[in-house]
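Only one chain is shown below, in structure tokens, and it's the form predicted on its own.
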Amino acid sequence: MAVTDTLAGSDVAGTADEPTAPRGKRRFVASPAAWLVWGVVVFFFVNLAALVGSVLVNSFARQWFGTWLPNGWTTKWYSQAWDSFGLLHVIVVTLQVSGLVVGISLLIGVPASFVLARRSFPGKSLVFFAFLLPIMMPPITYGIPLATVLYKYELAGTMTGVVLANLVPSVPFVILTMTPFVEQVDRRIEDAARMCGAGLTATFTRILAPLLLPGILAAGILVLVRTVAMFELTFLTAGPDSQTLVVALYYSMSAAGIRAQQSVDAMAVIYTSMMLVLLVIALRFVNPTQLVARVKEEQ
């Protein structure tokens, strides 16, 4: 044993005296596969900072032909854009017709995905995937058919149509957005509520309320964005007092008559401006990954 633990130490006492080799700088190795997917996702981002960069240059430039940058820089293309394409008035609008689909869709919503995170029902599976179509469908293949019935009913050209249509999408994405945050909260806090005396209009108001209140708010911003954002459904029953921001611009650059890009691309960019405000507002209280989980799963 003692001979043992003689040449033990020894060794150890030897591997500890030898000089440790100096560490080689870490090389990234990849695939050519990963190299080119790579450089695909370099040459798509270049391009997009070019284009919105060339968009917001012009916007303050006073001419720009051929060169790399401006002869010179101005503001008015900012103030002329808010006088001819009435931007106060489309603004207004676009806010209105926003607050009352997220209103109306939180309304609707928030209980019908209680009802369905709580209860099991026959073609419950059913109700998830005709919740899921017009999400995943594209707006134009039924904002056409829709657009008919609401000119058939004279509510097509005003803002009751353009709300109308906007809650098709808008509806289903707040259930979809908003069960999964029901399904977290744990059943017994309704049962001891019950227990209590609580009704179930009381335990949801007065208990679940409070709880669901991130999940509401996350819904609520995420429902406000897509309504900003929504082009097809808006252009197809908004009249010419129910235009929101998206549907004006897309009528400042197809709208005949002679008018200076610069005063367009101030516009264009202070579209940008409120949708990246918006994103950034919505990616503060939701994680865009929870959605596409949960899309994946109902799939």
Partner chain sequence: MRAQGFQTLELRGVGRRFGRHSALRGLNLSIQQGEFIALLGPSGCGKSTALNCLAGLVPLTWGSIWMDGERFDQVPCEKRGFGMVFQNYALFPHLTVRGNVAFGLRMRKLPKAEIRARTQEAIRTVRLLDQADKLPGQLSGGQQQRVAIARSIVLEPAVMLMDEPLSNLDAKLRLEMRTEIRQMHQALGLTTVYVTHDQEEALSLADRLVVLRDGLVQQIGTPEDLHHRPATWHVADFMGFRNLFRLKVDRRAEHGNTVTLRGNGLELDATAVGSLSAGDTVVVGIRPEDVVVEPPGNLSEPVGEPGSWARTGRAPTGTVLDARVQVVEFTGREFAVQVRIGDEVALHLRTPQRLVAGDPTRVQLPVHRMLAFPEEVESGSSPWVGAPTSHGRGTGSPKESEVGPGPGTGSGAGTGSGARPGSGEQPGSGARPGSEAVSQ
The other form holds:
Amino acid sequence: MAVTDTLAGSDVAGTADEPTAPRGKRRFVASPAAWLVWGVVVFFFVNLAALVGSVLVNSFARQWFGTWLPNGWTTKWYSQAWDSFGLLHVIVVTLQVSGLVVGISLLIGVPASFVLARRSFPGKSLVFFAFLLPIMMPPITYGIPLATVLYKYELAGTMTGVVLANLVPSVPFVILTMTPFVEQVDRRIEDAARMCGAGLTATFTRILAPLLLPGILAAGILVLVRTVAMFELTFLTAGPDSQTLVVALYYSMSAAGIRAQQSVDAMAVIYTSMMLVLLVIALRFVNPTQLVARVKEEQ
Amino acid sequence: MRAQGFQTLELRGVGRRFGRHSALRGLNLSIQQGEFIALLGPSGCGKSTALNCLAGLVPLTWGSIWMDGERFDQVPCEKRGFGMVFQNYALFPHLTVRGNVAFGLRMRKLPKAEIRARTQEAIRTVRLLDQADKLPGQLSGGQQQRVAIARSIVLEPAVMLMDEPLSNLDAKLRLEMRTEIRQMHQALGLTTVYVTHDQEEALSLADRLVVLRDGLVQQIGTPEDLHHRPATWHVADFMGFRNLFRLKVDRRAEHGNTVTLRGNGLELDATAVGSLSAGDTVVVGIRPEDVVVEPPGNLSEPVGEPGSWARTGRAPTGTVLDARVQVVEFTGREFAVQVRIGDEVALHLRTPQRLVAGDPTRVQLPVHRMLAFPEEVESGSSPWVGAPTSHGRGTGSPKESEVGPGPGTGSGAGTGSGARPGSGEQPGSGARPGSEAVSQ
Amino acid sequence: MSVSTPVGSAVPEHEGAGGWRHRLAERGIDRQLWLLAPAVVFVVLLFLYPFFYGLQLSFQPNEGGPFSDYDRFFSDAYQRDTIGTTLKLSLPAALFNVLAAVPLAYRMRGRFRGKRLVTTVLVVPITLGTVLTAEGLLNYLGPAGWFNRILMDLHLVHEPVTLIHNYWGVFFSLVITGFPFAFLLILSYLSGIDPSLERAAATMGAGWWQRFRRITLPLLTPGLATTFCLTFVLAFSVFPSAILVGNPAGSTRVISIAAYQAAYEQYDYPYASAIAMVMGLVELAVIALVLLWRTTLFKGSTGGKG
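Beyond the form predicted on its own, can we have the form predicted together with its partner chain?
Full assembly next; the chain just shown is listed first.
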């Protein structure tokens, strides 16, 4: 629904751009390079759709061997997956973990992003580098030592351990996402608030928090999406009771043969739909490019 | 404290360093209740730094600020009770006009009824009652500026600080707002410190001006002082002396300040500013509007001999020089003309006469308008010996003058840019970092 | 104003404290910096401490001298080769993703109808993650999957092409998640370049290739280097898809599998830490090389953002 909204939005932009549109179209028809580019994009999308579609079809298939489509449809795999994998519990855990990670990483990351975007102080680049490292390093590299430490303090296998592990890339991610939003707020506005007699706390709660709200929303949503999809760190630190959906999915896949493929696919579809719901929510607040880049796309 | 009704606010040796760059050094200034002070200078001269130091937004590196004998510079900015109007207005974009104006009163936790009444009154003062419930983004630049002013005056600040408040407005609006600011100052009697790079704005608004360059005070004085008696050629440059060239002192009159200068194929008389002796290199300047174009009829007569005052004893009126017209621009009421004199020296002048490019003409440079400054600038103290050096209220020029930076190496009409002061020294006023004790 | 005003009395009282606080403030250190404290504590406790704990653990093997675990890793060809296997997968995949994304992003840098749709659909595989992509690849590219059926029905091949449980399965998985990532990143860098620069070049008679080669590409290069690094990090840490759609015992036994096995199958944490350190070091070395190349070759070209 959000997607249609935004499409409507881009239509408006398109009509506003009317004078240039026909010119663009003409070039479009003339250039073979454009056809090639669009061909590649369409090829990519068709394969992507088939990839997701095959999972979807298989999850509803009664039996599917060596034919274009299965020879019958059923929803029994869903109920089976729901029961045999204890999906309700897994989903609840997933939501709890992601919610905690979002909340804590925002609480830690937003003030830090403010200081890093605004201030210069001795050792700033060192601090910034320390925040950048968890994003630049493969999760396995720091995940294994982290899991070891968590085992040492008997936190591994618990939900606390999973939350702590997922915070490691999330806090830096909040900081990086928030930085352009902080930079957008004119620092003179803070000065003006102080000249009006507002102290540090009042400046933050009355002036900055409302102005940074869009950025905080964006960062929160992005961390939510990433945490639900985060496999490695959760995999390394989770116990049987603290698995998130993606880890449960992995276990059911790697234990294939014990259960029917369709049952695994049903679980995959549940995971997919959860991600898509999150994605739709996310795209209400952020630009698609922002999901990968901290650069705000110019309109 | 909200410093209502102070008598004097004193800046002693105030300076600020950013990294290794001294943005402001040794600023001594005493501000009286109700005064309108303008800090004037080109961009990067330290005037905004001075304002931010006064506001408390930037901690001082050197010096101290005193209010009626009380140390003031370590009072946090939000407790100083000053108001500030920013160049880009810095309105809170998520609050309405009313919300913006009421913000400071809310921070003071005043009773609701009082907040409402005072907010209303301030908005009325800036004539925005019909826009009071709009957001800043819905207002024009001039209206936003008024909101910013209302937001400050509603707090009845001890000092009103204005940081280039008009520079984002178009020319017409700028003139209107200038008048309004002046009127408001007269009506409310708010002590105002006003930063600008526009000398016309500063001259028209301020009781006193502080001219800054490269972080150093060049001159402090009334508008008349600065206009008629600039202390250095940098100030002159800033005050509209568009024609500035470097010449050497040939000889000096026995009486008075008149000197004869030579160089670039020119020989002319000028009024010395400060002590000059024969052989000194000077920068001599004159405003384009002070150059007189001889009527066409006089062209056949021979040029008057420079230095004739020495023999005749007659008060010199000016040097007359042959010139060739180069560029003529029509500016509406008159022509802005560029002519060449001497060895291809460009001279700008304004005249109602219709001159033609390429034609010969003859110009007169009145001696009392032709000011010769020492090339090495000594900033701070006024070289206008005997002339009333301003500020009737008995403050002003720093006690210690500081040797300013050498002028740029460029010829003639140097703008002074590019010359950097020796970086990183201590400020002139003897303020030592970290060692001020309050003697109370 | 009298001497007993609040300000007058407040300042001398706190002169001692105010003095040094003031001096610190002048150097940019004041109360506001406390806002950074939670994040610093966090990064120290949850990232730096475990990292250095793992580092020192890697020098305390269960048996042998301090370097014996590193020695064990490098002397065992089965383990040592995981580095090569990982690089053989991640470097081509990252390079392919960036190179394929550049012309596409260049084409699509302007505004057009449906741009938001394209970018939205591209985001899908990123958010789905590697596990689901792997499941989809198993279904779609499998011997009885739609892809092979199409090829056979078109008589392009006579028997199913093996695209899963080998190198290619993992490669496709890396492209599916990595390509949209690279595309969106490059697109955002491209939109940071002032389009009037290209128009200016066009008025001077530059053709589209010259405009791209002489104007856009140099400005884009820093962004490309960053994109390559980030895509490479994604590809280098490939783990679930290497197991699920690859051949985890052979051609796609990447270094993360080695580290994982040491930790969770042999429970040899020092050895696992040692492998993790090697993994991090190799990755950082590649990134350092790319960034070094960027700074030496393209000094002074500023463009895009970042």
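It should be emphasised that the depicted structure is a prediction, and the values quoted were computed from it without experimental measurement. The term rigid core refers to the maximal set of C-alpha atoms that superpose within 1.5 Å between the two forms. Positions refer to the first chain, counted from 1.
Superposition of the core reveals a Cα shift of 2 Å or more for S125 between the two forms. With the core held fixed, W38 shows a CA shift of 2 Å or greater between the two forms.
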